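This document opens with one chain alone, in structure tokens, the form predicted on its own.
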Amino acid sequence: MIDEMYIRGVEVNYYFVCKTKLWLFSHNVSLEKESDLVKLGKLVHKEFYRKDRKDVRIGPIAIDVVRKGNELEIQEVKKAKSMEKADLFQMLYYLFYLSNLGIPARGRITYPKSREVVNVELDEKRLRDLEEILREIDGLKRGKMPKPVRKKHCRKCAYFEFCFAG
């Protein structure tokens, strides 16, 4: 049985991103608070959306920014769309875990820089989508460390000395 309920956000989107990432950060090897491109990110983060509440922790989910009203809405704050697929998801996975606890919500993602919002639901297929994308990520968890495969964003990954030093 895969557990869900105790994937972070952060593993879905690192899962589109690098699996050998998703799986270094899963066992507790975490170099992000050494990138300057997490700083940067932070920033934008801490930045924007200054009226709204922040940085909501539920479970194993950590929400960038919630609001209120007839239904709730969560954002997620990217500095940047080259990402896009795995943004999408880790916010998809956002609303099924709400869900999953009753909690009804929209999600947006929002790139301020370029000044675009996205809005996300959760329907039947991407349901589907995400329920198989998070039993590989229970997979990739469970197993052994995914080598290390070079693409095109490594030189600006915190892990990239990890992976590629030697």
Given for the second form:
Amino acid sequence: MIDEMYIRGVEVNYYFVCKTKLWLFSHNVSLEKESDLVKLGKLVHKEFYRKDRKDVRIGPIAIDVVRKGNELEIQEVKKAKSMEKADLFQMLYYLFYLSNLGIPARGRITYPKSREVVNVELDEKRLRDLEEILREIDGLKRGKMPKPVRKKHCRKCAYFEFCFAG
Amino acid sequence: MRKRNFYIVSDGKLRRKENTIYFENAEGKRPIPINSIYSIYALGSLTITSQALNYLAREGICVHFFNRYGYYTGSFYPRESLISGDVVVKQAEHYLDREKRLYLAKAFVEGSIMNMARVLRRNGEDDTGVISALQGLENSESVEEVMGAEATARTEYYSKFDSMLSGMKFEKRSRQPPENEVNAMISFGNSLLYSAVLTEIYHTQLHPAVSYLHEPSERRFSLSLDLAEIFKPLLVDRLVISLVNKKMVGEGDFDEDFKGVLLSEKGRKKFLKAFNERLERTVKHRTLGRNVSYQRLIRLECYKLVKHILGVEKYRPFVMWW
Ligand code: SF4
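The form predicted together with its partner chain, contrasted with the form predicted on its own above:
Complete assembly follows, chain above in first position.
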């Protein structure tokens, strides 16, 4: 079994966004400045949860958690729906992580822009998918850096110059 | 706030107060907001408080020091913040493996030669002599031979300087001390460039002491020497040629003494201004499709090197395309 302690939530997200990005991030080839988009994301985040917000750090994971009765609710705010699957699986990973620790939880992804809320629960099928993805992430991280492939969102990615400056 | 390079030419003191660094001297106190500083070049006699240094370190700002003759003396290179074990290990592997090291050493010299040729052609000079050194480079089987090919190209290159310059003589390259004005400018420009490259390396995962063309034992930050070779023709030589030919330097810009010829304080100020303008000048990048500054081109070169050592894409040196 993969030691999922060493996979960070954002890596699950990057798995869907870009394998190169996943690799670079997990090998600490980060860039000094976060792109403006990342900053914007953080700002949206802050504004939205000014109150009753808890930053929780469990192992390598940092999440916002709100207690709802006996359950925890993990909350994520995302700028746009364009990366829906990535956001979904990132959340599922958090839930999976918590359930492994015996903590019942559910998730909630908010898209303030389109005023949408997506409730997330981890079911059997998703669990199987997630486990498969975690295995693949582990393999990707152990392998060589995947060659960058130009995509639509590359231009907005912090690694753009790194990937495509020849 | 846009970050920029600060050149401190006069004597004084740097201290920190809250989020600002202050430069103070007899003439007054000048605030430099921390998030406007990209790097600092200290050319005057400068006193820095440890609070200021700690703060600069925390913000990842390099400070490069020059003595009163304008010679580079060293850099304050803050504790690295971008560390990747993978990159450092691979960087060393490319040094230890003879073939891999030779590839990179050749690539740096190839870039250097191609850029020298570019400067010549732009100035209407024949570049065949310089270009023919590429053959020797190709056949080189050791780093020493690579160095030899670079020296051959450089001799050819410098032999054309006098016909590219009007109003000042170059004669031959002389370093310590520079024997004339042109050499004084080239020496000063090269040490500024070395510092600028070092700043860029700092902002990547590359280790500044692991180099390929120069021996890592040669200087503390020898990777900076390697990469500077590629950029000298663009960032130093072209600048010097244009300053001379546009008659922007002359009387009063140089001092002559037993140390040879050096830029005077007035001359240094002029040169620094022109050098910085050049770093900030932009060009449309061919693969990125956006404008990048000449300074940024150095960073891109570092990125290319990282990709090469990680085995993603073979390194090809930067060659001016304009
Ligand atoms: S620029 Fe494109 S290829 Fe490179 S990491 Fe970003 S998304 Fe991936």
